[in-house]
Amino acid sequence: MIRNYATEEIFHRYQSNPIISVDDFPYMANSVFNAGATKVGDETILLMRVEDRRGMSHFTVARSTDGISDWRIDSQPTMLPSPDTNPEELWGIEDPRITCLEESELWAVTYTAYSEGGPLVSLAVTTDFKHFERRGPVLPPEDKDAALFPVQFDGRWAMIHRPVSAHPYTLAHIWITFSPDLKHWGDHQILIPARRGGWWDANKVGLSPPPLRTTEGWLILYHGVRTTPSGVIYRLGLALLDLNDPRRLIARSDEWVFGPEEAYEVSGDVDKVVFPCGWVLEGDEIKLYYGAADKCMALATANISDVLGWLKTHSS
């Protein structure tokens, strides 16, 4: 295939990035990053991962009318780890992803609970982003990067996740699984395999925000982790799943669409990382909220038709 090597900017960074840092917080913290995102009425809600100065993470809500500026941050942590009632949260809660369950009028939050046995997938639900009902662990260690689809398929919920084997030579693929009740999960299968060799997404991939429904399929934004002599680089690629059967992969980008370039993305607690856990589609515009270098929150925007068009021309 002949490539056009002209610069293609599909996602455009907000000129005043970062949009939220710990300097904006009403209480002391080390960093803020990897926020889930959704719309509630006229407000955009960010459920942010906040790391305290012990190294443990919790969640705090920020609200904005335009989804860009004037963020109103809760005066104290919105959802703290609760190891007394939920021992799987012993070492913190991380990387929330929000899905509005259309049939139940609930927002489901899938997140990583850092247990003594390793990181696992937990689930909580909320109606107001002030109170959360924990449903507990749904997938055992080691598993991360999980998000639900907003609808059922043939009477079952579907969830994307990323298990990791303890075997050092096993690749980390993106999987899909199904459940009748959001508690018991089965029919696991690989959905997007990590490539091998010199690819940007070789060896380890994971879901970024939850699946986004479009006219052409479920749009997937995923991260690939490239290991280099100077450390790892987290970049983002695109994929498309069938609307009626999310097990069917329609397209997958062979190039990354977004990667760390700006100073706030290149240097931080973990260098060279762009890591989104949430996006919001308003009309034709995608607002992508991402953690930059595990230190702050940033925003990029894109037109949905441009994203789908880019994927068509960059699909392997």
Second form
Amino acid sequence: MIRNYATEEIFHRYQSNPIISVDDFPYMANSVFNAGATKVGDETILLMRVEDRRGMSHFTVARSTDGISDWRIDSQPTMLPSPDTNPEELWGIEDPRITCLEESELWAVTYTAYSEGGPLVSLAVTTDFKHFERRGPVLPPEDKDAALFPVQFDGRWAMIHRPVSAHPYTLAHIWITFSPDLKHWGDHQILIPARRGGWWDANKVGLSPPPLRTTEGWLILYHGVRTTPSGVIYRLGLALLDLNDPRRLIARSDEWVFGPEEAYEVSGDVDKVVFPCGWVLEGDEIKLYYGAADKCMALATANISDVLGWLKTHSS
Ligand code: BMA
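Right, the form predicted on its own is done; let's see the coordinates for the form predicted together with beta-D-mannopyranose (BMA).
And the full complex, kicking off with our chain again.
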């Protein structure tokens, strides 16, 4: 079989990466990574996961006019875990994904709440990224890597997520589920299965940033977790879903499109990890915000038509 091997990189790292590290912080913390991202007016907002020096995570907002530099970081944590009111947040809150719900002008934040029963998916909404209204846990443990679509499909919200089964032979696949009210979820099905064997995304995959609407379909960036004798490697691949029926997978890349290479991605609290939870599309340019080695925040950019073109020629 003749196939196309990639000849050039599609995502380009910002030359002054990392864009934010704990050295930039107004208070002491262990690490800042895996931020959700969105635009509010002219500003880019990063809702960053910050791990404190006890090992527990909370969220802090950073704002920038160009989405690249001069980040203004809230002087105190913006959203702390609240185990008194929300026991599922006992060991912290992690990896927020932001979706602007278009009809309501409400931002939905899906995040991992680290409960005594394991990590689960929680939902909060905000209008200003200062105050957050918790809607509580929406999917039980173990489940992570969830994000909503910005629009409804036939009157129902859709959410992508990644449950993990306790069954030893079951792989960790990406799933999709639907809800009439953002509270009750059903019609669960596998959306992007983990591959098997020697693939870069064998055994465990998860959604990275929320789905991005393009003329060709919903663009998905997902991570594949490769287990090696020296630890895991988190890399990223692309997929495309049907615009009207997001259960339909139109394309999926065979190669990974982005992986850890630079020193700040290869060495940190967890080595060899690139983990984006947010991206912003402005004109033709995607700005991809990713956690690097569970230690700092970095930026890469890509042209949307290059990304879609690459996916067409690198789909299995
Ligand atoms: C995943 C998540 C991420 C983390 C990644 C690599 O399971 O917990 O928050 O960045 O592992 O450690």
